[in-house]
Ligand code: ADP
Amino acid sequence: MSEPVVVIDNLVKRYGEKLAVDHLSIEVREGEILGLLGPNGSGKTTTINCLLSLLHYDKGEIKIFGKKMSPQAYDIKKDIGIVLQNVAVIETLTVYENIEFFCGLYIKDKAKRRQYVEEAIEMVGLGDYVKYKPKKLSGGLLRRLNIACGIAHKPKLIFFDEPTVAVDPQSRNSILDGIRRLNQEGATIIYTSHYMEEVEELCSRIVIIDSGRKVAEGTEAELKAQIKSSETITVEMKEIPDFVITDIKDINHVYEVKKSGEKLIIKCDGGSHNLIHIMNYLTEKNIDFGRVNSELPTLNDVFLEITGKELRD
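Now that the sequence is in front of us, could you give the structure of that chain alone in the form predicted alone?
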């Protein structure tokens, strides 16, 4: 097993009487993409700020690359890249000049810096825009620039906080491809997003926090195995008699049945032939129905069942 790059041990952060981070412990191992999820107000941002020594915390210990993190730990910070949700670039500089400026904060050798800048530009697909200033870029291109500025110095550990918010599909795909490439080249990544499909697609392991505490941790498959729902079946029906709901509730492995407009939504907690059993019942009772759809649980289902909240609440 690879060594931990980040160790958060029993972290506590209070704002007055409010406990924002409640004895939180997390490890991030070398080479993984860790998805850090939590509803608004869960303590996710506070945890990251403590991790980066941007906030003082009340209790616990944080180590990065095996060393204790502190505001003065510049030997650690030089190997960290940060891509925040809010774009942070210099409006008076061109795309190339922005990336060179931020890279130059860490890389003093001019030839090496030029190589790193060009590689960052190629990775985010900004080769046709190097002479543009930020105000001339679309939202998607601006976020690509923001990423290039944060990773041009080739950090070993990178934080991505909502990097694809409000971007076009082409830029989103480019950003996700770039993150995969960074990881393949050796970077360890901590990734936060409200888009569950991105987390499913990218992350090798996921931590869910709520009210400042870790409430679940594991791979996507491990998290899905922790929840009750194993299958959701949707049946389109113009008329849904009450007896149908009662009867279907009595079918083995069905634990919830509810109406939603002209749809019957059926949740199952196991079983391998739930769809067949339900269709057999409807056919035997001569009940008219339209399209039938079966879905396995998604990461969003996991999040909702574990926290009781939508990610965007």
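To test you: the structure above is the form predicted alone. What is the structure of the form predicted together with this ligand?
Since only the chain itself is given, any partners or molecules it might have are not part of what comes next.
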């Protein structure tokens, strides 16, 4: 196998007493879209900033393209694209000028630069706004500009730190499509998010972190196969007598039954006709129920089983 594009080995970062990254090791292979999934405050941004040498760290080693990463490593940095969580553009320049400025840090040839800038504008769908100053852009458009500035020089490795937070659905879809295209054109992607749906949709492999520690990693299917839960059934019921909970717990493959408001939440660990068994039981006992829903496990279930906490905030 080829050398990984990024190797993080035993990274430790403290802010005073606070351990923000706790002996974290991750490898990223060429062509991947690696998702770094964790709740707010789990250490995603700190990890990215350490990786990019934007932040000093206490312990560990970081290699990018097989070379040790450092603040002076220009030969590494020219092949990296960075889209940071906090938008970083220049207020006095227009959309076009911003992208050209950032692209120009790496691409000196004018004709080539113009082509790259135009491709970036097309990629993020900012064609109608090239003459706008950042101040005039909506939140979503500003995020797209931030992305264009980070990727215009056609880097081989691109970091996206929560690029869709507080973004309208149209911009969000345009951002995710853009990332897929960059990946199809050959870029390796590291994508952080606390939205499990997004990571499931986009990423080829996922590392789940909590309190700066890696708690699980694998493809979406591998992660879901690691947990007990295989189906969550929700039944709406106005009144939920206690005996119903006890009886349903006795049904084959049911391992947890919980009341949540006017809903019964039933977790199953396999089996193929769980829903039918539960409906049959309720019908037999003449118990009134409303809407019924069956869901396959999500990455939230993975996070919940491993850490005992919800991923959602």
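Remember, predicted model here, so these are calculated numbers, not experimental data. Residue numbers count along the first chain shown, from 1. Think of the rigid core as the biggest set of C-alphas that the two forms share within 1.5 Å after superposition.
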Please work out, using C-alpha superpositions, how far the smaller rigid part turns between the two forms, and give the answer in whole degrees. 11
Shift in angstrom of the Ala20 C-alpha between the two forms, rigid core held fixed, comes out at 4.0
Asp58: how far does its C-alpha move between the two forms, core aligned, in angstrom? 4.2
